[in-house]
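Single chain ahead, written as structure tokens, the form predicted on its own.
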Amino acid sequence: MPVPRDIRDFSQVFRDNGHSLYAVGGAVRDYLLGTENNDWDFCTDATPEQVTAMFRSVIPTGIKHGTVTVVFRKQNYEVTTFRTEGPYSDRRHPDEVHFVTDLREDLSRRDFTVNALAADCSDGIIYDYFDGEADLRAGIIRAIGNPRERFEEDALRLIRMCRFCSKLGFTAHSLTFDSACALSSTISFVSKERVFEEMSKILMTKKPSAGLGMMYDTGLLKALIPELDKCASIEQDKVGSDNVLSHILVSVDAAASYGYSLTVRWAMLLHDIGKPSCMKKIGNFTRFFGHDVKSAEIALEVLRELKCSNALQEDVYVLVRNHMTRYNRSWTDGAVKRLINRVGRERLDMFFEVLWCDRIASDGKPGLEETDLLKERIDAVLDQPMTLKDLAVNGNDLYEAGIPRGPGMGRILNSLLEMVIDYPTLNSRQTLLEQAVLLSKSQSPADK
């Protein structure tokens, strides 16, 4: 495989000091498949003390599992000295490494054939122990030698085998699959932080539904979301589904072929989550009353779970809670601005992703006509006031006024947010002054 000059260079001074240094992994796996990769992890026989006496900068990243990170000519390099590992009594970690001279050695401890590639970087040529271009060609993810000692080892694998099918468009090897399915609860030692790491990447893939159902075939949908997992025994007609989890996946999908953000297609996996505790028959149909709600809630119990980030959590949140939202041109201009601060001017793009996929997952189609026109009304209303920042008087004023500081100022303020929402025209200081002593001067001694 052709190898770019500064990495031949940064290989020649391994080869200057008496070592080797080879491209493992994903670099090699899809230069064989013909598609671009920038992400370089490098393997070589030189101890990490050894990789540190040849370079001016190296940061000890995970020196214990024999791993440094060496910077030449301004470019991070991820290098990794070839090792065997002792028992995974975790079923993450190994509890020891050791480290050796031979490459194929190294190699036989990762984790799938297509995965255990390695590239000289001196010149290119290629090792494959373990039949991994074989696999690649039959669009095979096959574990290295035994699968279930593989996924035994680290349970982290579980996934990574979802998502590289997924990513690739694979298939599993029938016994890696086996065993995969046999192990799914021992997911349950993966840190919730790589759960969610893993899933992600599963999300970002061109198809995420490949993963995402091999999960549920495999048990680990189960073991992870169990509230997800529980939405394909509730039968729904919808385009291209007959339950609600197979609704999901054609509306993660959607997401997906748009490029949509991870915001997105976590909310879009999580949107109809609450549909089996909100399930009610009607005669021969099946409603889900308040579902959005309660999807909401489950979805953030569940990203709380997966410990991401505050932002994402409150924006899937958001999405979820409103992504039933059906707009007519009986709404008001109020109705408008309330929809606005619901959602928040931040998220307007990603509401109007989510209503598309929703419904391109229900009907087929994306519903462009409808959310045009609601486009139009809230292009319309922006610039008018909808928050309490834009009323024209403040705290301040209302104290000035005579208005004791508590919670009862804050309601007045809430009622006259109300009134210019609806009323524009009245956000002037006297009349809202006006109106915040005649509020004042209606509350009760309890309600101030």
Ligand code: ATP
Second form
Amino acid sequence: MPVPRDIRDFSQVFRDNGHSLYAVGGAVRDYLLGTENNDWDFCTDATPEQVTAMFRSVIPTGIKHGTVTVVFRKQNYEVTTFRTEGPYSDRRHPDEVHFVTDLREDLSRRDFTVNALAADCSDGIIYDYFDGEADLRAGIIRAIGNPRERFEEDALRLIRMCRFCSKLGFTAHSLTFDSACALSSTISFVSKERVFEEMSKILMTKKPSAGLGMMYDTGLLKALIPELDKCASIEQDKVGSDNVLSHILVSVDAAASYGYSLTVRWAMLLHDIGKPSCMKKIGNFTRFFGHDVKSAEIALEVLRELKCSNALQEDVYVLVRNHMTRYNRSWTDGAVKRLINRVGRERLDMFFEVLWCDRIASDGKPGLEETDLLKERIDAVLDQPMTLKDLAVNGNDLYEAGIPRGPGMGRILNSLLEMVIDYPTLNSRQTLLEQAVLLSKSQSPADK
Ligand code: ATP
Ligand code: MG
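Okay, that one was the form predicted on its own. Can I see the form predicted in complex with adenosine-5'-triphosphate too?
Below is the whole assembly, all chains and molecules, this chain first.
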């Protein structure tokens, strides 16, 4: 395997000190697959102390587990000492690690054969003790050794299996897959943050439905997001799908095929999650009234539980809440502005992306014309007053006009805003003050 100049020079320092340096995992795997990988993980027989002694700048990033970050020619290199691992009593982290000097021993503790390939950084020779290359050629994700034991040690590997199948377009080896099914409920031992991270990585693959479908097939989805799992039992005829979960997956794939953001992909994954609880049979038809509201609520709960950022929670909530917006030409400018307010200006692009993906996954005929018209209507009103900040008066002005501060004043300001949204030409200081005084007079004392 060709080794970039800097990395070869870096490994020469190890050689000069009587040690070796190997690239391991993704870099070797992706080289053999002919795909790009800029994420290098290194391992070495030198102990963290020995590595620290070899370089001027070494950060002890994960020294307990033998990982340090070396700064070499202004680049950061993450280097982990060969190690074996003790028992995993929490099904996630080894109770103890032991440093060893044998590469094979280090590779044997890794998750899948295709991730246990190592390349010597000084000469590029590839070491493949577990037939990883053959599995790469056959497109198979196979646990190293006994799959059941590997998943019992670390439950994160369950979801990593789905991620690598999704990322590489591979299938899991039958024994590996069966063991994952048998142990799917142990995914609860993995921290929610890690689950979020791995699911996000699946969502960012080219065809997320492969990994997500595998999460469903193994029972991982049921253990992690039961409401989403339930969607598979709700029949619904749409393009390329016959139930709500498969429609969701088609919509997520659509988002991936356009290269849309992680936020939009999460929104697609959760956009119909409320359908099972809103389902109503009316004659021969099934209806899901109010599923946009319900889905937004559940989406928020799911993302809160997964402990993702507040920004993502809010964005997904708003996108899911508004995904049933259906524009028609009879909308007034006021209605267009109210939509902008509900969605938020900064989310308008994502909003259209969500509508687009849902549309593609519903009837396969994106309503281009209507969407374009709505975009034009939005552009035409964007510089008109729409929020309290845009009003020609504020609370102080009303106070000076004799209106007492309090909830009553808040209601007056909101009424003024509603009026200005519909009739922007009324947004002048004098008109609004007059209107405010009238509104204040009509309020009962209890309302002020
Ligand atoms: P990517 O290209 O997505 O970064 P990667 O194979 O480099 O893929 P990482 O998560 O960066 O994956 O991990 C680097 C290597 O460390 C893996 O290839 C694997 O050998 C090992 N590894 C990582 N996590 C685990 C785990 N939970 N159990 C066993 N081995 C693991
Ligand atoms: Mg990596």
